[in-house]
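The data below hold one chain only, encoded as structure tokens and taken in the form predicted on its own.
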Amino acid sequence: MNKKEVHKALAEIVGEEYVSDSKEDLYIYSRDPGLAEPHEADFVVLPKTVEEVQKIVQLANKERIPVIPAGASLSLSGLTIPYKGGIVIDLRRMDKIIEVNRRSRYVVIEAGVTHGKLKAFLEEQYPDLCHSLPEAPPSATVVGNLMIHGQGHLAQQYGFNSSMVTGLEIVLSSGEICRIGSCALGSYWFSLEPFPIPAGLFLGWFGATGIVTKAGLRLYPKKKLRDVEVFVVEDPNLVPEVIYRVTHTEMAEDITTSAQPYPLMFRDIVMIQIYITGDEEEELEFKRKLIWSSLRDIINSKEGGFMTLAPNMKIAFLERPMSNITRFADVLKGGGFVYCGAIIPIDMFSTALKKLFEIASRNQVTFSHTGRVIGRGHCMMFSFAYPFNREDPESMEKARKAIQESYIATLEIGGIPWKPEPPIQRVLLEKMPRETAELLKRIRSLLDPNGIMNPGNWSV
């Protein structure tokens, strides 16, 4: 089948407004706002439903032809760039809010589903519920971030946002349709468990095995009240110690950790954003009293205290997602911004950021770090970020190299790096035990027989 017959066939799929192969379209999908090399697509297909996903796999299947569902494609990673051409799945109009269960507390919801659209939905709807959001552009999908082990204002109590999910409706390479969790059996997406849990088949690996259509997920408690307290110390050795009182007082809702150069009051020290929730201001002044009493020496010695903030920063500190962020990061004023994500064991934080001053030193970029608790301190999301000036190649290559050995530190001190680009994603397939990678491979091979689905990624 040419060209012409292809895209005569998805038009008769998903009708001719929504494909294209237009030089402009094709440019948008062909890259991402990270620093990753872009490839052009041949089409892109904007489906409406999982039985048009379905027909699309099905012809590329046939056709031998690569298929890269994509998102929001805001992973800065390249994710859903397509490496080896083919047709890319925008799936923005499966759009759906699907079902909320009140009192089971979940949501059922499309593959095209934004952070922004649920939580405007859940703050008119169900006031009192709410889910785990990222920091990250209201316009990142909720699945997207399911997909790649993201992470939110929930995880120091709950884990990751693909921890958090309750079943899935999945594409498989061959067009069939597949669901997993309780949605299997009946109505009802309540859990995975206690079946066997094949959802570790899908979420982690990029679209490389399946294409999820539709997501369950836990939805929360919005308690009426929210305050933060940041506590800064100079000496980052202190945080591991820091975060570990706080976490064991089993207080907070989400603890966060920054440090940058710029603007210079936030220079040579760290500061740790506890954030408590309530209904009453008694609650939060109970929550307050035991974690300010667990940091009582560290106060005492002088080593670490409170920070008085202004009510215009508090504002900022409690947005959600914090927009503060992203104006911090883009300090060349040049539009590029990329990180490392580091899932490192939390004891291991002063190192990383040891490295972080490094690795900027000698390429030469500034930097900054955020990083969020995950868990009760299980672990914790330690990023090692660099902007750049797009119109600067020089900066741009600054960048890059510096990333680069990010990826590489993250290994060197015990972590795992977060949604790692294909170079890297090589990298740990090449650190990680034979027999392990042996089995990736064939778990690949068996979903995905053809190499079609968002070839580049996760191959061993």
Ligand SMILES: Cc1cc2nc3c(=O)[nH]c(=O)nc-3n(C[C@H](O)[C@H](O)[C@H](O)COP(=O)(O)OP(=O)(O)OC[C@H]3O[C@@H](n4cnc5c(N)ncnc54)[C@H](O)[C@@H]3O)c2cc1C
Given for the second form:
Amino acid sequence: MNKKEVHKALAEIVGEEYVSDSKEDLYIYSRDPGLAEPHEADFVVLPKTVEEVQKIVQLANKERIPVIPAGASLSLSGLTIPYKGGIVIDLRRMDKIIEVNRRSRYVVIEAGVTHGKLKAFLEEQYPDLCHSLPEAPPSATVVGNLMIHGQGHLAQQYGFNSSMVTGLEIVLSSGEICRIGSCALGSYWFSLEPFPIPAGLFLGWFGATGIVTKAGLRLYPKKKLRDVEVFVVEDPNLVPEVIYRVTHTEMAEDITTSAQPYPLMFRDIVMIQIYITGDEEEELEFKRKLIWSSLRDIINSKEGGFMTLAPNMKIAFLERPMSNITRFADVLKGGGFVYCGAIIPIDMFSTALKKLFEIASRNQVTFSHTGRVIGRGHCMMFSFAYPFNREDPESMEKARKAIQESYIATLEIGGIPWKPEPPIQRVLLEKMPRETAELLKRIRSLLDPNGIMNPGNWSV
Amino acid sequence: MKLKFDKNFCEKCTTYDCLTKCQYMRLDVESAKKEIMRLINGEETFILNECVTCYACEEYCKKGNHPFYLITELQESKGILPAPKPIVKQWINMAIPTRKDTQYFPNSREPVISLCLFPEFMRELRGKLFEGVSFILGRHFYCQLAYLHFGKPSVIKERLPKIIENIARHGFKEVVFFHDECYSTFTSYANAYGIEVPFRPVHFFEYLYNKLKALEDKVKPLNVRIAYQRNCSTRLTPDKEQYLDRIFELIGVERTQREYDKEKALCCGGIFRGQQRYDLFVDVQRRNVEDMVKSKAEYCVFNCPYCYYTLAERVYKAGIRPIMLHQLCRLALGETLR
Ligand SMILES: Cc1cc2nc3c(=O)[nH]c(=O)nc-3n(C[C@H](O)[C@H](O)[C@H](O)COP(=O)(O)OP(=O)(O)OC[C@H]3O[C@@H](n4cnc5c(N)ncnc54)[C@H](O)[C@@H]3O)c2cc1C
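Can I get the form predicted in complex with the named molecule as well, since the one above is the form predicted on its own?
The complete assembly is shown below, putting the previous chain first.
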């Protein structure tokens, strides 16, 4: 098929207005807001149904055309850039919230449902339920987040968002539609277990093994009240101990860390935000007290203490998602921001922070760190974040260097770069034992023998 | 800069009010005498560790001998930090001016109100009471007095001359200080350390009173019962408190009789929390608010924004409406608040 014929075939599947190869449309889909080099797609399509996705993939597979599934493309590490051209499948028209099972606390959504939509829906219809919300802009998709092993505000209690999946519907590269979990046997989407869990063949693969069209996701109790306590220390070596003690109380909802040079009151200290929730004031107060007393001897040693938050600060900390994080993206004006999210053992916190300071000063870039505890201190996401000005090539180059060095630093300290850009994925594959890389390769070729699924990602 | 402190006053004192009246440490005359002697001789005493820095002893000492300033001097010289190191660091760094801070307000004219670090009140100080006023504000005008809570008077002494210079550059004869803490710095603290202040500091109460008096015919008595929340720095300059009752009288509000008012006022608790005395913070707030409720107050009136931020929520939850003094005055003039 030539390009024209492909266009026609796509238009027959999704309708003329939902396929485009115009320069203007392709411009947007050839890049993301990060620093990866743009590559032009041949087409962008916006399917509405799983059947349409199926047909697009069947066509692409037959014609050996790459397909790139995309949500909001906000992962910032070039994961939806069409490195080999092809068809970008923008899934955001598939935005139905299909079902909420209140008693079993799960929701079934289509691939294009955004965090903003799901949050607003639950707040309105099920105010005592919530999903684990990342700090990403509300337009980011829930499924996109699962595909990169994202983490939200419930990560400390329940782990990575991808471990909250209760079922998946996937379109394989062959065009077959596959269901995983209890939904494979009946109409309930309550659990992946006790099957062998093939969900791992898709989650974390950046769409390189299949396109998820529906997902079941655990919901959790949402308490009526929420508050935050911010513990500050000068010595970053204390952070793992603080986190250890607070997680031991099992009283916190979310635990995040931050360090940044501006405003000056945040300079040379590390802040540990500890979120607590409760249905009643007493519950909140009980949790607060236990958390305070868990840190009492650090307080008495004068090495750490809880900040008194001015109301505007408190509002900013309690906002979900925190718009300040997105605002940081524009701190240099020109709206650019990249971060290397390192998944690290919490013990490595101070080493990681030291590396961040070194990298920022070597490259003369400003920086910020935010982190999130995952599990009861089982690990954390440690971000090395750098803003840049898109209009200033020098600032972009500096940020690019800083981010590369951050990936390397992550590996040096024994961490794992989260949602790494393709060149770093290759470094990871090279670094792991040959047998492991080979296993990944075999899985990939089994699921995508023609190499059409988001090529460039997890390619050995 | 040396603290004007006369040992003789303490040696001859018989009541030791500064310590016996303290609401956070229990001392009888005998033990107070012992500890005072230690203080004036610069010796170790538990007072230096236990002091919650409520400032009240400055008011209790009728000789004007600055027991609290002495405590803070000794805390610093002995390296006693009332709060954890990173908290102190944050406070110290917070007030360092940045490029964004205005150092000179070329268009400001008297009457001028210094808003300290509370820009949010610029939108509030409106209406008849504030017609024609200019504002100065920001880190270049921040009085620095809060470091008394953190055992760091050296920071105040180091920065204050520059702050005074920044204000003086404008050539104002009088400056109205919205924040009580600023007023007390340029009066009590400056006095105690012999720092010259080349303008007349005017307390916000005095300003409000004079304005209300001039607008008396427009005032509609509010006929409400209010509990008043004193803030720490009012203890440094109790003389101007007289304006408060005159204001209340003018706007027709009744200051309720309650245990924790006037000399026995309790701290809002904010600084206790900052000093990590969480249980004290909770207890003091509880007692204070219960006392307000018992006195059947309808409003709790604040003069310090920091107290407001600390206590307002708890007051509100107890069914009492928190309000800043200027807001109450504006209500009495029939103005609507944002
Ligand atoms: C300011 C800011 C803050 C952020 N904070 C967080 C945070 O706190 N936690 C967090 O986890 N993330 C965070 N992110 C990263 C990211 O934005 C989120 O994880 C987001 O949810 C990703 O969704 P997306 O729609 O942008 O995914 P995309 O970037 O569109 O997709 C991600 C990957 O998944 C693949 N993919 C997308 N949809 C499908 C599908 N249906 N089937 C198969 N593959 C698919 C894509 O090809 C791509 O490889 C943040 C980003 C920004 C800009």
